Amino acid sequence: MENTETQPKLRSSAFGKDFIWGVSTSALQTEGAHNIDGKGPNIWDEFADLGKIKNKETHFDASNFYEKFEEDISLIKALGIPNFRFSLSWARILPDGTGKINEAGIAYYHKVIDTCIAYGIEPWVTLYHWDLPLLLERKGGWTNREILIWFEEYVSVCVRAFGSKVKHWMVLNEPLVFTGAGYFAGLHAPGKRGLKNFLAAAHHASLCMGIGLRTIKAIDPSANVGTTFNCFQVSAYNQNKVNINAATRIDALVNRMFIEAVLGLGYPTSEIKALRKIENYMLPGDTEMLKADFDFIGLQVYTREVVRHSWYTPYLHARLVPASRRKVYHTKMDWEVYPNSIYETIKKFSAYEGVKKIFITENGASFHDEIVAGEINDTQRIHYLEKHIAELHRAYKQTDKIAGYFVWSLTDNFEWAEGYEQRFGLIHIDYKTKKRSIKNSAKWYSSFLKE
């Protein structure tokens, strides 16, 4: 096992003055007060309700970040991160999804800005990270292509709520996690499974990034907006033909599907000829208003991943190779510790002409964490962050499009599907007292910011 200094090699100097640092949270993986002070139920909470999390864990009290967000707001300020981005729940603010507004949500959120402001943290807010109100899914979710009126319902809302004090916003958190593992796989809320479902998703998807970006700017012509995409390095596994053509198509899929689509590009449906039933959802107009013009996107990498041709795999004819089985350095999720991915996502992106700016919304690594005579030395997330922050800064020195890098995440939380059994966190949370705990790659991140 690799190890590493407590001191940054790299300083954030050498990223220049504009670049943009900061840390990233999600409402529902670490707010809790799931039911209080007028939120409306959301998928979550219904698929933790049936016993669908690992170990039937809930994300009822997570991290307690509705009670404990000025500590923790504190604590970034003092670990000297500038910026913090987070999430709003749709269910706290319209808790029907549509119609009456729940002002104690709204004032909660106030609140919450109010605190970043006040200590000098400029807030980045993610409009949609996966927690759909439960009456909507009642009426077909992300299938029904009324979310588009719903949705532009909610971003009107919050812009109009919070615009004075938010300056940059995030339409989608990774649209192809919350239609693929919610719609297709069912391993995710709302537990629905099937192409159809998907296809109808992902399409209504994509609109609404476009609506959502529209709608701010109609509201804060100023406004900076982007939406963030997952996306990792594609590999084949060897160099035969099958399996190189396998790994092109599931890189169609991760990397290319819902970029393209935002950018006029269209689907990549002769890559994978199940997606040219996407068309089945799309009415006229539709090519024109998936097109959307983001200041910026935001890219979530953690790994790469190794694919194989496999006929039982269907639509696709490919599945990836875990890493613990091809015994290479790996995190707890099993994700490959691959540094240059991050350098190599960055490239592909930043070659599309429509990509005016691009953010690392999400980096980090779920490591074994324990607490030993009161400290975490969690060399491990120290040595993962090092080697991708070098990643990241030789693709900065080859292109002028990186302008940001915001690690996932604050603190531990509840990581959906996975329960409380991965941390990601730079903090170390006490589930059972919401004791909160400096992990030494804070430290490690706050004297690399430090100059």
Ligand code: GAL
Second form
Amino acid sequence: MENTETQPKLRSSAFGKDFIWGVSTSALQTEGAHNIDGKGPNIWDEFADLGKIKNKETHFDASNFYEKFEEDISLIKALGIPNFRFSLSWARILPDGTGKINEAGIAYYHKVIDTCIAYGIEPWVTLYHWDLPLLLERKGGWTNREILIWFEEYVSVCVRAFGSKVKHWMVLNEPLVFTGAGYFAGLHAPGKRGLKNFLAAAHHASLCMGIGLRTIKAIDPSANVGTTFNCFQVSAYNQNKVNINAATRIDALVNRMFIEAVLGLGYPTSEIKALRKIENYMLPGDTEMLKADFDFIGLQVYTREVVRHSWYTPYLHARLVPASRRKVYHTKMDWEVYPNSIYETIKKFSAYEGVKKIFITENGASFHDEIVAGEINDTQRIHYLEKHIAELHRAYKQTDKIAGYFVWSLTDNFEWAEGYEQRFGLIHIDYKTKKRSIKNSAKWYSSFLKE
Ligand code: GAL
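Switching from the form predicted alone: structure of the form predicted together with ligand GAL?
And the full complex, kicking off with our chain again.
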């Protein structure tokens, strides 16, 4: 697998032998088999059925990880990647969200986990990566406080089933994205809109992080438990006061709201006045219930954002200036390539006393990949990873809280409302044949990991 053009300058050994290196995926983006073996419908199944995905695509077969998991895990092994982060599909385990357990779903994840273990790959499991069972959404989903009870039941079923094999758990994937895009902006499933929906969903998601942690620990006190946040460095468009203030508000929303809630620091209501209404959803005792002493947090960093004031954006009066508009180097998602962001976010989050350990649980890029004579020479992705890992190393030298890094993603997959156009994989998927082809970035990561 050695390739002279893809030889990394920095080696993983520069991070010490205990540093965690891995690769990430999620259930909905890879599994397919959306109505197979007793799986119940989830909010994304309905969203796709309604034609809400770009080009009317669906995730219904995705990369078919459901059937191809063994091949994919054997590729992880062949590449020498020691840790694999993936998620469980709630509706595959509890088709109605609560109540009846789908034994076929439990058996399926046992096979996935057992295959990891057989190959010597450590499973890191996300409990909720955005695919809420549809029947729960019919009752209000994340806006209904009963989600606290539904979620506790789901977590408990999973940890009882897999806790003897899985030692690393992540409770939620990026609460801001699924509550913001799904319940405020209507861009993601379930396609709800408005401040009330967002505030209710956000507060319940915050509470569920602590509930998830405590449920796991009650069953397996030795489990290593975290939760993940999307985050990015925020810069003001220029030094005008209005733009600086706008950047402060975006920073509070993206980088502070959820972590500060679980650290017991409250929501950043002085920066974002509209957040004050979240109190309408708070009951006595919630402030205490929000506090969650996680073993680690996962940061998911892709870019930085430049922010300017805008009267047209409700509540926030701030907008992101797209990278293409700023004419800076960017990925196919129009996300600026700005490696310093990973350093700055680690620095920012590690400054919280209550944050004990940080893993970068996602970092990666979508570029236009071409297969030429059987080879995918994705040099832009290699440079992206190389530069971000160099910044990660800079952070590593300054704080011992940073303990690991996972590339997003193992394979190309279903990029939510963007469908299949965006390819983040180290491994290319031909969606017609489901053939896997190793990109040069995978070879690069593999050499980087080798001693
Ligand atoms: C994250 C998300 C992943 C993946 C990635 C790339 O926000 O957790 O599922 O889609 O972004 O956009």
